[in-house]
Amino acid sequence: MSDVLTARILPNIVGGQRVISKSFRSMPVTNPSTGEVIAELPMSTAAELDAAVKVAGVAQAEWAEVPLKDRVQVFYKMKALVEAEKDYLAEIVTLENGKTHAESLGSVLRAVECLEFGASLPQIATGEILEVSKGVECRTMRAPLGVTGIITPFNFPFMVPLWMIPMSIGLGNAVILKPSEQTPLSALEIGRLLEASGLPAGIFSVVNGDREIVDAMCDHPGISAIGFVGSTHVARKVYERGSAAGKRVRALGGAKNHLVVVPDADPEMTAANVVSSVTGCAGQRCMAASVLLAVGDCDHILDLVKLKMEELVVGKDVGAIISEAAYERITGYLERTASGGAMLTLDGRKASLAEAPSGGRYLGASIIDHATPDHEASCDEIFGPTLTIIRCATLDEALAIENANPYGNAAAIYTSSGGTAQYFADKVSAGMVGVNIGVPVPREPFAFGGWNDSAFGGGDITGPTAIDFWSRTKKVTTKWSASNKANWMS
């Protein structure tokens, strides 16, 4: 275990050491359950992350020598020790998200199949090697591209880091993580876990802060790619700022979510998988249900779905909201809803909050029926436990509706017919699909990823296909017999 509990002012890690930024400027660290002030964090410059990437690229030139296997060695290791310490870092994220402690042991547990999936790298990152005339063979071998950043957001700290750190340091690089401002912590753990791990320092780094350092890793000449997950108005700056200075930048951003439901479905399993995904982690995630497009007539679906939703338990089934000025922008479409015309059949502020802590900021479910495709409520991702209802007389009108968006990241239907199902999957315009899941999230070995305004860049920065982002190619053409006949190879 860690100090991390304990710490007044969080520190950095470069180069395997503890740093506290000289930055004039700071914001506090708030527990989202209670309101308390947990820690304080330094915004730290440019020129400490200068100083940080210099002490990377030192230490990159090193672990690109040790073999794939022994480098990912550390993931084996790791994997126990985040086994063993499940519930403190569950505990770690739910003190600075507000997540219940069901959803931070899940999303600790995903984690492990991260490490999993990471130290697997030997069986998959493989080369090829083919004769391809007489005396000549051509192989491909996987090379390190060097100091890589990653960009994390607030909801799952300690989860999406893990979906390319153990990607990018296995193929041979060093990694500078630039954790949300808001979930420090369980960056720090991270940090604390790889060293335990046999990671060599300088490989991992943590620099904390604010756009300052987003804008700094985009432009610095000392890193080579960017992964980065949050919202869709920040993706594709990073993208595009990245890109123009060279690198390689995949941004996964934000979602409006469809969940298509047809009169065939059945009824309990979809009440309880809908409500779960729109409620789950408050509905601040990116795969959260935020439309429900009911197709004909489903009100018995719907009534069930409304009273799973009344009967959940604020701070218990359902966690804290970040920040409030993310509890104030949430509400705010409860208030507007009738203003476009459409009816707030459940408002999650009159919910009882006898159960959660007090001094939190927690919002109960709510939904927003028969609204327009254009209603505001219907467009923006909201990023809280509200659903919005769209009625449709048929299923070609839903995926209407679901297509016309700009996102592209996730879609799901409910139903019995393999025939829809199958029909829904090849129309949708969605990287991630379900059929009976609203939270369809690819398991390793497959990659996560959405489509669309969803996504910017080329490439994955999880499962197989990622190798090719945190990796380059090489290619050697090999001759080692003169006698042999000459060809145009000679």
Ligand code: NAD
Second form
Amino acid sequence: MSDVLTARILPNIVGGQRVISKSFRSMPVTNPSTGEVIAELPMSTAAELDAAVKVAGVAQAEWAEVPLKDRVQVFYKMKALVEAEKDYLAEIVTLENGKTHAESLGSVLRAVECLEFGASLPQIATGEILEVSKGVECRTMRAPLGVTGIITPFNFPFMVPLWMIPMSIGLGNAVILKPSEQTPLSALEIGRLLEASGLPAGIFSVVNGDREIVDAMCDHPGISAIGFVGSTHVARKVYERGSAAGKRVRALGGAKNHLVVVPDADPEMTAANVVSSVTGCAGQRCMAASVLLAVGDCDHILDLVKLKMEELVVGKDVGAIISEAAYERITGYLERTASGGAMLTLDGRKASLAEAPSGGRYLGASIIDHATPDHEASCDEIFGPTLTIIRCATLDEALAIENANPYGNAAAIYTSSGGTAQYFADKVSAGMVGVNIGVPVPREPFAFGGWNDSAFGGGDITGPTAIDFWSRTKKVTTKWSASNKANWMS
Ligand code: NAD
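Got the form predicted on its own; could you also share the form predicted in complex with this ligand?
Below is the entire complex, every chain and molecule, led by the chain shown above.
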């Protein structure tokens, strides 16, 4: 397969070559499931980014000349390769991220959908044509932007980069990917797979590093657009800094997703779905359920939620927490629960770790119940397998709490009433709405993206509207008929 498992020092990819950064700074990459150090990751310098941008710029000028139909052939080939290697690729995701194998595999297969979508660009990225006056025709052409930057978080190291890579590269751009320094292995695998699928050298580069490279990407005049996915405070900063440097930036941020449960919800389906929404990927996903707004008497459902959470086997059903810092952050909320006036009715710190590998950072599911809307656990993105429950008298009260929170990534309702579901969908202030589905994830061909503090900038970085984000249009007005004396106003 590849050398990511044996490399002691992880390289960048520049011009199709594996290049070891000469930086004096580096970070260990650890396996969250065991705490073992997998490799050392140099933190590349701004000068190394600059060199990569120059190489990418030269390659992109040639790539832009390749017809769209020929460019996307890469994604057909890559889809076949990813499908053939799906278990291996899932193992890499698990190795660097700590997800369970099933979760990693799901994320790899979801990335396949993104490749399929990229392959469909010739069908959906056609231009427009209209005779605007007698004998005068306008048509739009699509042109690439140039060298683009993609900056990604730790939680989906294979899938999230592939939300954007097929769109940007398919539309004729070159991509410089800066993956999370906590999970850099999958990025190198993506590079290997793109090369094996026939992508010319220089169109896809990986420049590893931390905030220094992110800042340098925002400032670099040779990078024309940035797609960012990560936490809200960094998304806002990348949006502001990149925009100030004249770039097109779409930055997806963090979340505080609310699930509303009303008494007519199907208890079994609701409880199973809530539990998987809270604990999937150990709660480390932007779509994870975080707050449950229980409207009226829902105790029969909440009891089932607790029971199902207690039955989870940590290490088998619930994967690892990414880092010691993340573990400390999550457990801090559990420690401080009572001081905010709420009750810790299920404490994930007490879950059995008998099935979990030793040396890793693991937590069972937790429930913080009877919280007030201003409790810190009701407001902050905890990003762990923790559910905060707020009791509400009415659906409107629940909606008011949801809509007052600054985020707006996802929200869901559990009900057996179509009218209630539609009322919720109409009133809720979130970009992705679920009905009896706690993780209404982005699925091609639907565009997605959060609202409010969950996303900054215009356009979209995946889905059909991403075509406009990753390209620019040119309008060509043509008149061939010399006999037509009319000017453009007539
Ligand atoms: P993060 O914001 O810490 O890191 C994301 C990227 O930004 C990384 O590549 C990192 O190197 C870089 N970065 C970190 N701090 C920086 C700084 N101060 N200046 C410049 N760059 C910096 O996010 P994370 O912890 O890796 O991922 C978890 C977060 O991502 C959560 O908030 C989650 O909700 C969010 N997320 C959002 C979506 C979405 O679609 N909205 C999807 C996945 C994850």
